[in-house]
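Take a look at this single chain in structure tokens; it is the form predicted alone.
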Amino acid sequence: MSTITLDDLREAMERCGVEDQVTLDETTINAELEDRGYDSLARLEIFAQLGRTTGVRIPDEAIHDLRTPQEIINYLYGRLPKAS
């Protein structure tokens, strides 16, 4: 996979079971996951799912640095292989 989309992130967030329908738009993309009810275990689950989807491993230590959906997208986007 050479890209990550909001739909990829939305699906990973929905699979961890905190919200039934995740909204990611200009008002929620920069909201802290913790404020939306995603505890550290839920965030680790999101990272694991995105790692399986993208092939990019997000280290457990990143849980403290990647606090919003936008930060997760930016992190992954910068580490995905470039399309040739």
Second form
Amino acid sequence: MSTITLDDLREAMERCGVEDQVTLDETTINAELEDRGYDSLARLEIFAQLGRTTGVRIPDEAIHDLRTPQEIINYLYGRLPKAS
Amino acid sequence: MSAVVTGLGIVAPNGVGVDEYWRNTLAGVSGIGPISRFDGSAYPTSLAGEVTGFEPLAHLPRRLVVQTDRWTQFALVAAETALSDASALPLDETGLGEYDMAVVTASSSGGNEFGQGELGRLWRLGPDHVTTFQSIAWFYAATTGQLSIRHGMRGPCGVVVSEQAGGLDAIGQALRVIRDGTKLALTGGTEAPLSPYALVCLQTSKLLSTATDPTRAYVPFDIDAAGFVPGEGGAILVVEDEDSARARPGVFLYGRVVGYAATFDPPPGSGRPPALRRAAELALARAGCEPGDIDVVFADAAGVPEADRAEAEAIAGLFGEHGVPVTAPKTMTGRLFAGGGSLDAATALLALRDGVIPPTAGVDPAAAYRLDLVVGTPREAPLRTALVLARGFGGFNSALVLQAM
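Moving on from the form predicted alone, please list the structure of the form predicted together with the partner chain.
All chains and molecules follow, beginning with the one already shown.
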């Protein structure tokens, strides 16, 4: 798949069980995941799930830089394979 | 210094919660039946003591349920109940500091069901499909770790792995940390060994019953004994320094933990006797008790003839023939592995509280064992001191002495 949607991200977050209903609006998309209760393991789980969805592997070290949903989306967008 | 039990939390096949479990246990209600969590009919062992009606999401945040195995969920719920029973919630109103509180649990197989699910994904789909939470869900220390995090308990925490003796060994370790200055310890054990993978592992011991009649499948000290039925669940206890506990309003003291000992059997073929009796003698000595002080024995009750004989010899040798009432309420739950010893300890404390010995269910005692086995109906008796015995596969023996206040 060569795209990433907000629904993909929302689904990955909901599977961690931290929030029953994940909202990704203009405010929350820029809120730090750690502050929302996603510990480092939960954030790695989000990376792993989006890696499967998009085919783009997010290295574990990126956990220090990708702190908000927006930053994760930006990272993936820059690396998605171009549609042929 | 004295260590007292102030709270109990029970998750058992014949009752979730102390009141339901105790009522059913006294009434002889068994939780053993055909395995329902998966199709157990193809396995040599098709009966188990399953915990039914346990809804983790009714008690725990979804995030914890996602990240933990069933065995940890049992313990999280039982611990909450035990702390509430001990009038210790909210914890920050007790005045206890986070380093004053410890967690010591027992586990014999870790997070089997969770692990089996992830191993299945690894096999079918590949390593990218294994959840990161596998890393914290399956291993033996997961339950102690989650309890420690949830309740902010940073004292001397640990996990004891000694198969079916573990439930008593954890309480023994809690007794040590209390004597070393910790004020409160969450202790005990739970187990959830009823996934197909776990059941197959257990069958390698060749000690499991293959009977199909739930009422006759696990009959320790009976002439028809031919193995045991596995079960899930267990108990978590709050053990505290007595002075510290008494300072808290509303606290009920179930009893004192006065003696504990563990021994290990000599290797097969050594010619030396098994070491269960030695464990009982050491525990009595440490409790300052004579055999005549013991009012009831909660037997390990393996349900395997050779092991039943060894235990009966230990008990009759120490207390005399028919010298002390003996019971095995685990005949109504199956053997709960690391959960078994702690559930027996909790049951013994309820017996001390109410002055009644719960029955051994479904057993027609073999005369050759020379035991005063309490069968059929509960026996009322003035109870002051109880001895609880447990053995684990491979040679573990443990004994715990509990005393009414």
